[in-house]
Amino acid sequence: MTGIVPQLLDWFDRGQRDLPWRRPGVTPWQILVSEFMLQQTPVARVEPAWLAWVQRWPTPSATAAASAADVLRAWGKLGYPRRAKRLHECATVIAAEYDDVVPSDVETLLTLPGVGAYTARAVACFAYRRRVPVVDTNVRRVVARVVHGRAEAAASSSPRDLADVETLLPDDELAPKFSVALMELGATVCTARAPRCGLCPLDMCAWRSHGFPSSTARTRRTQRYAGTDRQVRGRLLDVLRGNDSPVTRAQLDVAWLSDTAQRDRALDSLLVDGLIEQTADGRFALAGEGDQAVAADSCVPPLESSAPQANLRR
């Protein structure tokens, strides 16, 4: 299938979307960035918050002087939000370890805090121009229809999508802009459920000359949120980013009132997780903020309201 490399590089130049990791300048540090931010987040939810970090934290160093709480908070709506504290995990090791530098070897990223298979061949692809596989769920699509002819990939990942993958692949430096392109193919045209055919730019597609076979595995539910423990979790989260200081159970427990039990379950998973943190005195604040806040209420000096008026005017 060596004519769907130029087809699609063709393809790519001509209506490749505008994402801000993508630009001439972009780091690799800032590419890590954004593939935490974009598992399992749609592109136009990261990419607000994506630019925000990157002008605040532009560095892993930076990032890593930065509060847990700091990064839970500039994190936001993102969801899943352990990714942030595995990000901030992992930026203190890149900057403690490899001085300031994202690695750029497969195997040397797959060490990193919250960093997997596909992360890492994505940094070390996209960042770094090794040619390596990359294979997200789009990928897995694309290939499943151009190349086997089948309407969906298999339900979960195998060691042979990579070499399916690696086989596409051009032999020179177009590798990595092949890589991006064909995810590209997949966010925008092969789509799971309305695919654009007709948009299509490869002329070879085994999906399509086999008359567009149904697909034969089980239908999978569409994951709700509305009700959900991870919605229970973020109501509470939202309530200690809006809060500077630690809050008393009863202000969280305001935040979801249909099922306590749910609630209960949300909080102990969030301090299970180390995203909050009990204070000695018993309230709740975000990772590392919890008793510093209790160490500088300590630290005030009651007002002594017996003082002389004539001291009190110094």
The other form holds:
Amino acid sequence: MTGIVPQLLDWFDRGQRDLPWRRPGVTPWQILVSEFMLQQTPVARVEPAWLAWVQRWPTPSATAAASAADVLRAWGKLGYPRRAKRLHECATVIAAEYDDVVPSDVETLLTLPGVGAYTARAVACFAYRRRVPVVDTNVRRVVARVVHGRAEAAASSSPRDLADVETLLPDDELAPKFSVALMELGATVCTARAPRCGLCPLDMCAWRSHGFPSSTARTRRTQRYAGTDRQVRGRLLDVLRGNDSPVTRAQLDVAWLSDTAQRDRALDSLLVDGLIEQTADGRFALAGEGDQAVAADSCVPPLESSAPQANLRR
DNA sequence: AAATCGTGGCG
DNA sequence: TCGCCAAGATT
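Now that we've seen the form predicted alone, could you pull up the form predicted in complex with the DNA?
In what comes next, the whole complex appears, and the chain from above leads the way.
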């Protein structure tokens, strides 16, 4: 057997992971939910959250009917809670404007909240069997190695990435399976850290034939997570997720004692993002927690300045 | 267009 | 230990 397509498809048939969103009967909406959750979050952590989520809210309208607070709690600690809010908004738009049916074309999908280049194509391909290139971080890395002989993907360029994959993409019926298989290869064999080339099903790889040249990209050191605004936001949100009713400012303050200015900034940004809200008596809750809650800026008109402010009440 | 946005596991 | 990485989107 020769050629990347048959080798990849045969390998996929032999040993693909049994992921719940790949099983028969899973709806386009449920696939969309999985794609939201998988944005920057590992499969292992998504799996239990997805199973509980689709059982509780199987359709866009069911999701839209839930409160933002319930959605944020169900999201739990998957990270990047703005995704949960956008998923909720996405459900609302699909229920109201698309008769509870997830759009099937990339163009329309791209207009939905939280749906970008990857997710739009993933849904069109995996849920509707459209022959469109699906480019995620795995695909970019595999193509960089197998086709271009480089250790890492070049800086992201959508047109070039899409053209690269379009060249490899087989005919209509095979395209979706080819795309999952390409992602699967990147996720389990052609990995970023310690690639398991001994398990690779491909007999032609430019990276291997060039002697596995190492990356030439100079590394820009990444920001430490500890002590960042993101960590503070996470702590604050964790307090609110754990309380069914609004909490006092003092209850939030104990979540971050070292830098009060940073704590205020994080709290304000959560209000700006619409993830939390302040009640009329000055307490705090997850967005949409209850009727006693009021919008963050309902008492003061929005500022005209370019920097968004939530008009935090003391 | 580079920075921002959580969380946890692995090498 | 600690930096890197994980099915990205948004501004």
